[in-house]
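Consider the single chain below, provided in structure tokens and representing the form predicted on its own.
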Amino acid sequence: MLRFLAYLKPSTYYFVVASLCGVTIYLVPNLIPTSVGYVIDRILGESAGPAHAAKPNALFDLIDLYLNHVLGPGASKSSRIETLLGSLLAFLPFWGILVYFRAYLAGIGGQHVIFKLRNDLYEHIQSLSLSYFQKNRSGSIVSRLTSDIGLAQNFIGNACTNLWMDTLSILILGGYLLTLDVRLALVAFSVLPLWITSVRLFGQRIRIASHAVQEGLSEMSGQVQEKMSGVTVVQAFAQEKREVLTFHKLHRSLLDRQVTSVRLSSFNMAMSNLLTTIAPVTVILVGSLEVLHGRLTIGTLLMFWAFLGTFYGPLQRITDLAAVISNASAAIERIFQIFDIRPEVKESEHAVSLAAKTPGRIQFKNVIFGYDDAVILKDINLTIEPGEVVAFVGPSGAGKSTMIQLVPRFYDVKVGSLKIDGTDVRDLRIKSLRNAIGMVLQDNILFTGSIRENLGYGKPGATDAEIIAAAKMGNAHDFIMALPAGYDTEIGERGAKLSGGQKQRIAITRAFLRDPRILILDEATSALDSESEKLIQSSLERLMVGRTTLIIAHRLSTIRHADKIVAMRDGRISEIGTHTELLARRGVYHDLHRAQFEH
């Protein structure tokens, strides 16, 4: 909490500001109660015999000079009463205007604050390693980024500046009720030691139900969001019910969840309203039988029971504060658990840019890597030589596509080094690391958007010259002019309008306008019709000339013609030749090449 409230600071004026604001907002009203109090004592009982005489009242007798100076101190009852409520009558507008400055700089204050929140944790986010990735859901990341946030932000606009405010309006009010009479003052008191332990008391389990609550949110998010990604596996396979049964069955979980949640916010606000409507039926019992003893006046006693309303008020909120605050405390622990995650690929302070034409040697040596404890790659030595066009083959599992994602720096190497051009990849930037390298997937990612706007994602502020030459290259500018808008057609979540071939020729062409120095194909031309795997083989042609190419692929026709072919077994490198080489000598390639092509 303390962390996150670190996040208001720049804000403070705001949120100082809106407190005085709803203070005054809070104390103004307590002038009917006073003036009506004023009315029956020092007017309309200024007949009264000794025993109801008025207590001293400071407020009291500020309400004198003032109508001494407006009407001189021989005014009649009804000009002193007329002066006094029509004067109350022409200052309430201005409550008014504090009421909205009051919600206004709260509510700007805490925009601000969650919107420097937000773009740090997203910030964040990014910054984060692959792996992270591939560990968590990315519907349990976004809950973080939307409900999470949300719950935050009611932390600060309904409870941030409404808890300093109610608790100077009680001590302010409390102080004035001991002026008023102190016995009924400590009755109306002695309602806080029970109120503040049931606060308390239920407050931290608000909190953890409220944790259980989100975390059964994320849950779900990731569920839905990963489901609704995948509805053609779900419609083809025909089992839309039961995902229907599977979602159930969490909101279901959520729901138990939520009515834990609910029952304890609704005993606190119990506790509380059963406390504050106790007290008053107390004050007024013991302030009558003051009254009959001559020991206060009526005027006070209804001037006292007016102010309870006032000072039981912020009780209450402040119990709802709790909830609130109990929720929100769940939703910034989640929310920091996010930041105390530490990225596993960091950039060294004194790393290094790659030169932007780098030859794009790239040397593995010793090297060893796995995922937590399991050991994925074990002593790799490989030299791939500027141009060359090297490719990797082996069973799945191999540890072909690892070896792979160390060049971009996805992960960092546990033993061992990776060399580009003689520098460690843990010495380099890592902006211009990737800059200097291209990548076509086999499922490769386009954005909501513009074929435009998805081809100059790598290389921001590219000229329609450059994307035009680029998408020529890659063979995709026919299709894409034979589009309803050309360029400027939109594709799609993951370019769903777009068919599997055009989505490989748009990530070619990116390719091509990125010209990266180092090419990395994995498994680029699969699972595509033979017309598509034609246009797309020389468009990578083109792109595999005069760069560096490491290439992942199932279809060993597609590489026969590659400089090196690097076969793999269990994390190791069995062998290392040519097509023709690695046939003689019989081993993994050639067993490979076998189980493809003996029939």
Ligand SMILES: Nc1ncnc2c1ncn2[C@@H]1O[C@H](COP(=O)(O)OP(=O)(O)OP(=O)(O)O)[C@@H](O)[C@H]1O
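The model shown is predicted, which means the values in this text are computed figures rather than measured ones. Positions refer to the first chain, counted from 1. For the two forms, the rigid core is made up of the largest set of C-alpha atoms that agree within 1.5 Å on superposition. Compared with the form predicted in complex with the ligand:
- Superposition on the rigid core between the two forms places the CA atom of residue 543 2 Å or more away from its counterpart.
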Given for the second form:
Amino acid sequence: MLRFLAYLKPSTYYFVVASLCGVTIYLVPNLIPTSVGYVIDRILGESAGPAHAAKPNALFDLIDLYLNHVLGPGASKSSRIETLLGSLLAFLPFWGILVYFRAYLAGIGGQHVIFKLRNDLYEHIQSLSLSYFQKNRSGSIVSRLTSDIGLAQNFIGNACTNLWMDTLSILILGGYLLTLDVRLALVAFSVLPLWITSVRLFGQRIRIASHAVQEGLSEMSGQVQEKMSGVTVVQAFAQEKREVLTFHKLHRSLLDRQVTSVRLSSFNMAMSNLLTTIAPVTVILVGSLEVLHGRLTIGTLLMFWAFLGTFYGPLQRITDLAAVISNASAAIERIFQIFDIRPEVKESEHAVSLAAKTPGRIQFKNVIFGYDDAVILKDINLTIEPGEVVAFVGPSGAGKSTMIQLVPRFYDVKVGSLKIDGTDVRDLRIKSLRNAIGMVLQDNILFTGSIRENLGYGKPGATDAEIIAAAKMGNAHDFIMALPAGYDTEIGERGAKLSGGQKQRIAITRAFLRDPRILILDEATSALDSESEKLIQSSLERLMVGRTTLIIAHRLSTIRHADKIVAMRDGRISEIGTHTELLARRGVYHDLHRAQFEH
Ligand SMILES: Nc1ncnc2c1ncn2[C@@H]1O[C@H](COP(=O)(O)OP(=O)(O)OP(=O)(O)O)[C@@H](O)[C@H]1O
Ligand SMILES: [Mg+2]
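Take the protein just shown as the form predicted on its own and give its structure as the form predicted in complex with the ligand.
Below is the entire complex, every chain and molecule, led by the chain shown above.
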């Protein structure tokens, strides 16, 4: 909560001004009971005879002073009533304006806090490592950014300024009620211990229930988001019914949690309503008896009774706020849980930048790696010289993709080291490292937007000429020009409106455009027909010149000319050599080759 409150600091101005408006707003309603008491005891009471004459009262004396100042002494009773209540009526529109400004400023302040918090959270999420995103569903991350933040917003919008204002006015008014009539005040306060117990009892439970609701909501968003983006598979396997059922089940569990939460808040509300209604009745009961015995005037009793409204009003609000605050603090807890997650791949404090024109020598030394506890890569020793083209082959699951993902430091090695031009990747600035690398990965992820935007994604500010030149190299220019809107064609979510081969060519061009020192191609040409593959092959060969290239291909024809072929099996390197050397060795590569070219 303290960490959250720190976010309020930059908006202090809004909250201070809102609070100042608040002071006036809270004072004015208290003028009404005072005026009522005054009118009855000092004006009407006098006509009713000396038995009803008022006791000494400082506030009444103040009103006397005011009326004498305006009307002069000896003004008629009716003109005093008119002036007093008339002034009050005249002031109320200003009060309305203040109410507006208070709500407005507090609201704006709250929005600014949320704005900063949400931005920081998004920035933090972006800084997390790939492994975090593999463990958490994207929909559930989204729900933290939307629904949890929304709840936190409830907290500040009004809660923050109401809370201390209400507390303050309860204390001041409580003190004043005590001076008015101790016995009556004690009767009025008698429900307070019960009230405090109920707030404490329910607050904690509401918070826990709300936490559960938010968890359920985020689970459901995760499910919806994933199944929406994979809707093709759902339809292809005709599993719509089942998805609806799964959704219903998740939703039902959310409903159960909501019901618990609603039950608790309703109970909480009932308790506080009950307590705050019991109090005035007991006050009137005891007070009337006091009046009968001549220990209290009717005016004071009425005044007391009217003050209870302004006393229990804030108390009631605090109770309602207790629920809001419980909900919000659950959300805030969830938000800061994310802030507490540290990226697994973290830039070292003494990190150095990799030169833009670095030669690109890659060295794996005794590398052991696994995503979690299971070891995937074992005893990897491999040196790739600058400008070399190295191909990785091997059966599916051998660890080829895993191996190349260590180079941009998507993950850190468990044991051993990975050096680029002599520096351990863990000592490099992550941005400079990744800027030196162009990647075409096994699944080509494109974003909603035009082809031009997608091509330029890795190089913001690329000129049209650069983009077109790269597209020609990537053998994408012709098909792009054949599209109705050319480079401005919108490609849909994840590039849904393009064919697999087209997406692949966009991805290749996107990597070309960065002019990287190190090129990583994971099955970059697998979605292409033999004709396009040949074309791409020639442009890839042009592109590879002068760059260190790591290429994974199942189709062995595409890597025949690599400088080095690394054959992998079960997370180990089993052979390294050129095409002819490895064929002659009659090992893994020979077997793979024979299987592919047997016909
Ligand atoms: N994110 C991950 N978390 C845990 N295990 C993973 C993860 N990614 C891959 N693996 C495991 O690591 C092993 C190697 O996978 P990898 O993707 O490197 O294989 P590959 O050689 O690229 O295979 P393919 O040719 O099919 O692409 C596999 O057994 C796989 O189950
Ligand atoms: Mg792979």
